[in-house]
Structure formats: C-alpha cells, structure tokens
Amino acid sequence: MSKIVVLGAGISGHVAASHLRRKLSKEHEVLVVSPNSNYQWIPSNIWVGVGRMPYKKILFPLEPLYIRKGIGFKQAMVKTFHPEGDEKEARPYVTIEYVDANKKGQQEKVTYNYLINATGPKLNFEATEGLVPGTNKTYSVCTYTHADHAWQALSALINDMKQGKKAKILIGTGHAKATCQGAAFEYILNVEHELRRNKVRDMADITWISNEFELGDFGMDGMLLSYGSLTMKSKEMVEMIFEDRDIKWILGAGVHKIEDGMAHYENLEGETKTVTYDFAMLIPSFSGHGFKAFNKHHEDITDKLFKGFMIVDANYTPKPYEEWSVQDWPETYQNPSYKNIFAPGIAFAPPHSISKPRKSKNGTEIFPSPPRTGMPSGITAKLVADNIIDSIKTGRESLAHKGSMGNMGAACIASAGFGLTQGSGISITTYPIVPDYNKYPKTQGRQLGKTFGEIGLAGHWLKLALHYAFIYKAKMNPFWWLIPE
C-alpha cells in the first residue's frame, strides 16, 4: 500500500488528488493537507470583486466531498519537511499544524510514500509597505474574501460618484516583481464596465500601473498573435483596448510603499514618483512560504528542496538572459534530491523569468515574475499524478508523462465585463507559454495560428461556461475527468 500526501487544495492540489483517487485502488491512501476548508475557483474572483457573482457561487466545502470520494483531509498548515525521516520515524514525513477549531495549534507528523507540494504562493503583501488588503484604500482579488471586500469598497465609491463625487481608480501590480498581471487586467476592464453600467464612467479617472516594460507583457515577454486577418503584438492589442476605454497607464513601475490614497513607485529611470487614488486594487508579489527541511540527523537541508519555491527538474544554472532556453524548464516537476517529492503549479521554482529582466538606474529589479497559474497548474498537477500512479502500479519509477512550459500551450479567457448581452471577453491562446526563439525566430518565439486573440461577447459566454464546467469538474461529478485541464 502507498500513501500519497498532497499539500494544498488549490487548482494543482485538488486536480492531483482527484486523479490519484480515481485511478488508484482504495488500498492506496490519498490525503490532502490544506489550511483552507473550501475549494475556490479563483478565476471567478474577478466577478466577485465587481459584485456580479456572489462568492458562495465560486466555492464549496472540501471535507464532505473528500469523505464521499475516499480522500483523507486535514485542515492544517505544513510546517517542516523531513524527506529522510529521523531517529524516531524511519519513513519520510512532514510536520503539520492544525488550523481547524477542534485541533487548532496541535502539531502532528504525517508520513508518506509520495509527496506532492501544491502549496502555491504566499501572497506577500508585506513585501510592499502599507499594501494590506482593506487598508489605505487598497484591495485585492486574490481570494474570495478579498474580492468581496473589494466590491464593498467599490460599491460605496460608485454611490459617491452617483452623488457627484469624482474618483481616481488605480489597478495593477503592487510590487516591482509581482506577477499575475492577467488578473489585474481582467479586473480593470470589469471595473470600467461596471462604471459604464452604473452611468458614472465620466466621474472616474482610471489608471493601470504595472511593472511591465510594455503593455501586454503579462510576464510572458508579450506575444505576436493572430487577430482576425491581422497579425499584431499583444502590446498593440492592449493599447487598443485601453485607449478605447480611456484607461491611462504607467509602466515600468516598481511600487514600494502605499499610504492612504497614495502609491509610491520607482520607475526604470530611477525616479521616485507618486500617484493618488480613491480606490486601488494592486496584486502583491508571490513568494515561497519559507518552509524548512531537515535530514534524519535534524541538519538543515532546506537548500536541497527550496530556493524560495520548491526545486524541481529545471536547469537553475545562472546565465545571461540571452542564453536562457526553453530546455531550462522542468518536465516532470520532481525534486532531484528526493525522487518521491513533486511540485506542480505555482509551487515549483522557475529557472528564470520569461520577460526580460530590467533594472532601474538605481539597480532595482522591475519586471514581472513568470506566471504559472490557471491552465499550467492543472496540466502539471495531472502529469505528476499520472507519473505517481504509473510508479505505484508498476512497482518502479515511471516518468513517462512530461510537460514543459516550453512546449505547452495555454488558453486564457480574460473577462472584459460581465453581462449576458453586454458582456465581453478577450480570448487569448499562447503556444508555447515560454517562447522558443530557436524554433519560432520570426514570430517572437511562438507559433502563429496557435497564438491568437479575439475580443467580443462570445468570450464572456465562454468564460462563464468554463466557470460552471470547472466547478462541476472540481466537485468530481459524473464523468468529470472528461473535462480537460
């Protein structure tokens, strides 16, 4: 009998646990450890943040589902990793600390045969002074509670505008190395749409602030894409959208301090500037959780497992940007020191950024970290689960399932406004996610035809359909596995 422990119940962790339980006989144990009692479909937080979808529609409790499906569940946080066991426990284990009301604060050793680290990122609001959701007129849509609070504040501001008060709205990234520009991009378009729907658009000044060098970078170095019969850069597409909606932008901005209604940032020229606002939604930096690891003698071996995020089968050799390659990216998400540990999704340490690193004249790094959310999280989780399943069934290590972001495509449906007849969505597909400049030298490292964009009402309907499809899938309803990651 094998015991597979999954740390985290977000997209990666839940996908991995679902496939493990479906494909392994009940003699094998699947256990999920997560501090969250609910599963949440994070892409729909955008709609919670503009009041178009109640947060209860994007989540459901995990434990009742796991009980029905034969998956163990502990509502707890992982604290330390012990991949060699110790003098008292020969088997590898992690220590966890319970956060549920009944056992809160209690610690426990959880042994495993295979470990999947799907803990995702720490939302590192503390990395930017004053960037705490709900304070200094700044908000977040990173969780459903954050998004609900953002809507409460935005709704109050809309009411003020209806009474004749003009407002400044600031949306984008709240740190020089933040990623997830896509979520902020969706939110600014949805906010603008809601202001028009409430007939107060003329009362608001809306500004996009980002660490991107150009619009449409999205942490992926931008892209050249097919747009109808045209070929255009993502920069041109986003410029077109922002100009059409009268959204201003500030680029190359490393936000480093937030005060009440004022964001301080450094630009690539090394200048320190400020921008004022009445409402802001700023994405924080993502970081590792600061886990520690120890060998069987209780000696610190954290550097064998982590470099911020978890070390996997990537090439982490430092080299100039011009020498980076798609071959540097991992394929199996297996830790090289401990072969029974894997880290799909945001939990793995990327070998390098995808966008070109840039520094201000003061030496401050200002550029997006690589995105690994959404579709890549689900795909990498499933391939990790499949490799563990094959290894258990054959009795020997099997790594036949591979998927590098350098040869993996992704589809993103960005909401540009909610509404069954007046809504809009921006459909973008990218292949590959990490540009391959050797294979596609004339098209910015990506294959045209598989990299395209489209804007319209159909995009909104598609995103809405995906919301219900993925909630259905996450609940493991009949034939859920037929819905692709």
Given for the second form:
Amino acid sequence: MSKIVVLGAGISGHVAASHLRRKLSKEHEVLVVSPNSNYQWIPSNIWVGVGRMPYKKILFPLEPLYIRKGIGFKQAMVKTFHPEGDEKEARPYVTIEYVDANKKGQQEKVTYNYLINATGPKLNFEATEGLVPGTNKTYSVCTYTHADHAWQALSALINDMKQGKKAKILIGTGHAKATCQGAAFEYILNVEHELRRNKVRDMADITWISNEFELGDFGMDGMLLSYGSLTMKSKEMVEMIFEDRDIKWILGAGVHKIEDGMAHYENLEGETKTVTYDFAMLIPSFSGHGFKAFNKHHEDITDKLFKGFMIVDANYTPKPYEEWSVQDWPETYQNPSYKNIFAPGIAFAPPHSISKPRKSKNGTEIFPSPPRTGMPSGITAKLVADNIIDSIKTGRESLAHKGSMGNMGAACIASAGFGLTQGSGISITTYPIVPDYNKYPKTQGRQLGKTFGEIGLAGHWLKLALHYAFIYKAKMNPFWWLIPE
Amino acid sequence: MIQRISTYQRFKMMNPIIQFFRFIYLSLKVLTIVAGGHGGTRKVHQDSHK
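Which structure goes with the form predicted in complex with the partner chain, now that we have seen the form predicted alone?
The next block holds the full complex; its first chain is the one shown before.
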C-alpha cells in the first residue's frame, strides 16, 4: 500500500489527485492538503472581473467531491518538509497547519510514500510597495475574490463615467519580473469591451503597462505565428489589436511603487516615471512560498529542495542567454535529491526565463518570468501522476512519462470581450512553449502552423466551451478523463 | 507601420455563420496541438548527435 500526498488543489494538484485516484486501487491512499476549500477555474476570473460571470460559477467545494471519490482531504497549509523523517518518525513527512474553522492552528505530521508539491505560486504583492489589492485604486484578478472586488470598483467607475467623469485605466504587470501577462492582456481587452458596451468608451484612456520589451512577448520571448495567410510576429498582432481598441502602451516598465492612483516605474533607459490612474489591475510577481526543509537530524536542507520554487530535473547551471538550451527544461519534475518528491505546474523552479533577460541602465532586471500556468500545469501534473502510478504498479522507479515545455504545445484562448454574439477571443497556440532554436532555427524556435493566432467571435465561444468542459472534468463527472489537460 | 483591422476582416471576425465554422476548425486544431502528445527533449537531441 502506498500513500501519495498532493500539496495544493489548484489545476495541477487537482489533476494529479484525480488521475491517481482513477488509476490506483483503493488500497492506495491519495490525500490532498490545500488551504482552499474550493476548486476554482482560474482562467474565468477575467469574466468575474468584468461582472459577466458570477464567481460562484467558476468554483465548487472540494471536500464533498473528494469524499465521494475516495480522496482524502485536509484543509491546511504545509509548513515544513522532512523528506528523511526524523528521530521519532522513520517515514518522510510534511508538517501541516489546519486553516478550517474546526481545527484552525492545529499542526500535524503527514507521512507519505510519494509527495507531489503542487502549491503553485505565492502572489507576492509585497514585492511592490503599496501594491495591495483593493487599496490605492489597484486591483487584481488572480483569485475569484480579487476579481469580484475588481468588478465592484470598475462598476462604480463606469457609473461615474456615465455621469460625465473622465477616467484613466491602467492594466498590466505590477513588478519588474512579473509573469502572467496573458491574464492582464485578457483583462484589458475585456475592460475595453465592457466600456464600449456601457457606451462610456470615449470617457476613458486605457493604458497597458508591462515589463515586456515588446508587445506580445507574454513571457515566452514572443513568437512568430501563422495568422490567416500571413506569417507575423506576436508583437505585430498585439499592436494591431491595441491600435484597433485605442489602447496605449508602456513597455519595459518595472513598477516598483504604488501610491493612491499613481504607479511609479523604472524603464529600461533607467528613467523613473509615474503614471496616474483611476483604476488599475496589476499582476504581482510570483514567488515560492518560503518553505523550509529539514533532514532526519533536523538540520536545514532547504537548498536541496528549493530554489525559490522546488528544484526538479532542470539544468540550473547559470549561463548567458545565448547558451540557453531547450534541454535545460525539466522532463519529469522529480527532485534530484529525493526521488519520491515531484513538483509539477508552477511549483517547480524554472532553469531560467524564456524571454531574453534585460537590465535597465541602473542595473534593474526588467523582463517577464516564464509562465507555467494553465495547460502546462495540467499536463505536467498528469505525467507526474502517471510516473507514480507506474512506479507503484511495477514496484520500481518508472519515469517513462516525460513532458518538457520544450516539447509540448499550449493553447492560450484569450478572451477579448464577453458576449454570445458580440464577444471576441484571441486564440493563440504555440509549439513548443520553450523555443527550440536547433529544431526550428528559421521560425524563432517554434513550428509554424502549430504556432498560430486567430481573432474573432469563435475564440470567445471556444473559451466558454473550455470553461464548461474543464469544470465538468474537474468535477470528475462521467468520462471526465477523456477531456485532455 | 502597425497593421489595421479592415472593415472586411472585422465582418469576418464577427459573422456568426463564418465563425461557427471557424469554431469547429479551431476546436479541432487546438485539440490536435494540445492532445498531440508531449515528451522529453534530451534523448531526442542525444540521438541526433550520434
């Protein structure tokens, strides 16, 4: 009998737990530890943030589902890792602290045979002075509560605009090394769409602010893509969209301080500038959770497990951008020191960024961190689960399932406005996610055809269809496993 | 020079009939790319150097 503990119940953790439970017999225990009582389909937060979807439609409670499916659940947060056990406990374990009302504050040791760390990122708002959702006219759409709060503020601003108030709206990244530009990109287009729908578009100046060097970088160094019969850069595609929607842009901006209605940033020229606004949605930087790890003698071994995020089978040797290789990226997400620990999704430490690193003239690093959200989270979680299942069934370590982001496609169906007949979406796929310049030297490291972009109403329908399909899948309804990650 | 979305392009982007067929096409294309498999990179490249 094996016990698999999954830390986190986001896209990655929930996918891993679901597949483990489906493929392993009941003699093996699957236990999920998460501080969140609900599963949330994060990509739809965008629609919550513009008031087009109630937040209750993007979440469901985890515990009833897990009870029904035979998955253990503890509403708690992990505190420390003990991969060798200790003097009293021979088995590896993690310590957890309950957050649910009944056991709040209680700590417990949870032993395991296999550990999947799917804790995702810490939303590191404190890395930017004054960036606190709901204060200084700044909001976030990173969680459903943040998104709901953002909509309340935006709704009030729309009402003010209907009364004749001119407004400035600022959307983008709130830190020099933030990631998830795609979410901010979706939000700015949805906000613009809602202003038009409310007939107040002419009352607002909308500005995109980002740590990207060029538009369309998205933390993936941009891409060359097929667009209809054309081949164009993602930069050109996003410029075309922003031009069409009358959205201004500020690039190479490392936002470092927020005051009431003011964002202070440094640009790549080393200049410090300020932009004012009446409503802002700025994505914070992501960081690891600051977990500590100890060996059986209670000596600190955090650096064997963590490098901000969790260390996996990546090549972390520091080297210049020109020497980066697609082979640097992990394939199995297994910790090299403790082979029964894995970290899929956002929880693994990337070997380096995907976008070219850039510094301002003052030496400040201003460039996007690599994205690992959404589809890669699900795919890497499933392959980790499959390797654990094979290892349990065969009785020896199996790492047959591999999935490097350098050999994996991803789709980003970016909403550009909600509405069954008036909505719009920008569908972008990229293959591979991490460019492979050896394999595709003439097309910026990616395969044209499999890397394409399309704009239109169909993109909105597709995003809506994916919303329902993935919530169906997450609820583990009949044949859920036929829907790919 | 930034490209502009022409009136004809906009018509195609928002026409429900055209977009219905684009939806079918996009769904299949995305499914093919995403469900088309994934794998490692290291072994492939080791082999290619042999």
